[in-house]
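Encoded as structure tokens, the following chain is the form predicted alone, with no partner shown.
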Amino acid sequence: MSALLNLSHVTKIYRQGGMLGRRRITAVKDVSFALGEEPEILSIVGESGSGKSTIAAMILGQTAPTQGELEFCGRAVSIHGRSERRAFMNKVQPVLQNPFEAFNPMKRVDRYLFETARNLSASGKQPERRQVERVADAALMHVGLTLEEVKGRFPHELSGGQLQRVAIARALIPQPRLLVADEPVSMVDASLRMAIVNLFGRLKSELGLSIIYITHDLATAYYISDRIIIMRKGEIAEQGEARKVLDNPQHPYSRALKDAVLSADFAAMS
């Protein structure tokens, strides 16, 4: 089977301190796992610490793996400059946690649209202007907004759900066959988060889109996931099929964390 995305023994070490204190840090330990070609929503589960945000930089070339290899659509994942920058981030995309800290609140969030349709467009031309506010309003359609609802207005002008929505049509631009979502709705209301997730569903579907969506939040994984990796202290605890995971869990430390959960939400979720 031909891999989207292949991390094989991956190990990510931290050292801190200085000459005569330093210490070594071991953020992710051994991790395998890949996506194939077909779209799906993989979730990376665990507690603050667990090692799933250090993943996450790990495939979106923000560090380099200190052992093991990472490669996305064959190969490796190593960025040394602005091109390879440029081409990697019209294939791979982030959502971040906080969408406030991911606009500057001085600047209004349809300039952040439009650069991106400059900078990354797919066919990698300089397109004009009423075409960037078309490829704009398309993305900003896909997550139920329109480009009329935000042009010119700044951040705080807007939710919190519908500022990470802006920002997951930012991503949408470069047409990435990839998403790599970080906590994605822990910033947003309770009410609203289901809407976020669900529109990740959405995505997969409609756009063919694949998506690694980490979390701390089982819940949500459950109700969205293909399948689901739970981390622990930097390794992988236990991993497969979403459902079979959680509704029957082989690791101690994955039935802690369900018993964590209501009985209710996973009802709910079903």
Ligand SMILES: Nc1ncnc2c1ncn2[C@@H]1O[C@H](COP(=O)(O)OP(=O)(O)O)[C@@H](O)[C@H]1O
Given for the second form:
Amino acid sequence: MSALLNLSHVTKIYRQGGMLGRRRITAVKDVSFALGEEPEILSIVGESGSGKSTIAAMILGQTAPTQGELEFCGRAVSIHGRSERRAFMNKVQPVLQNPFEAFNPMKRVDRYLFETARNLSASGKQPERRQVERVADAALMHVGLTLEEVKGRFPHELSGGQLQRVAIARALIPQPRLLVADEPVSMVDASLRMAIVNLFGRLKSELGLSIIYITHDLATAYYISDRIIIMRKGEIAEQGEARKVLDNPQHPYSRALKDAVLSADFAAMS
Ligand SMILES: Nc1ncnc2c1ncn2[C@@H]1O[C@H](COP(=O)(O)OP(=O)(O)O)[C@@H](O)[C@H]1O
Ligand SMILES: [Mg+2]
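Switching forms now, from the form predicted alone to the form predicted in complex with the ligand, please provide the structure.
Below: every chain and molecule of the assembly, starting with the one above.
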């Protein structure tokens, strides 16, 4: 079977304390999973420190595994040459936790979209302004915004939810195959979270994108994902179809996580 992404026995050990430091932290231990060619949303769920962001960083090629292999479209993630590396980075796009960190507060947000569109124009010559605006507008449309709404705006003039959607629009411009979204709604107002999570569902069906949705929010993970991986202390505690994992969690940790989410939801409602 050809896979979009394949992680095979991936382990990441961080060494802390410089040259003489003996402290080793096993952040990720023997993790294997794959995404097929068919678009899907895979959630990676687990408490803080369970290794979720480390997995994201390795998939994005930002850090290399200590052991094991990661492949994207059949090629090792970590050994791309320069131009291949650029093509890879277009195909696998990150969505960050805090959209305010993705934007310079002094720079109008539409500039980011225009620059991304311009950098991508294949021929060396500068594309026309109108064409760049069209690309930006089309990307914004996919996230439920228009260029009219964000034009000339600074990051602080948008809500966290809007800014996260602009960040996602920008990530769409290079026409990626995979989004790696690391806690993308944890900084967004609770009332706007579902809108972003629903957006992922639309991007999957409309653009054929696969999405790795990293969260500690079991409720949104259950709602949106096809498959779920539950991480515990760097290891996969349980994985499978979202329905099966959460309707009938096998691992005691998955059950505890489910109960915690249900009671938190209940407390929030009462
Ligand atoms: N750059 C780093 N150097 C040393 N330890 C790290 C580094 N990044 C993460 N860790 C440690 O690795 C473990 C997993 O962290 P992380 O992948 O960020 O988990 P999560 O995203 O699930 O909260 C934690 O114990 C964390 O302290
Ligand atoms: Mg994290």
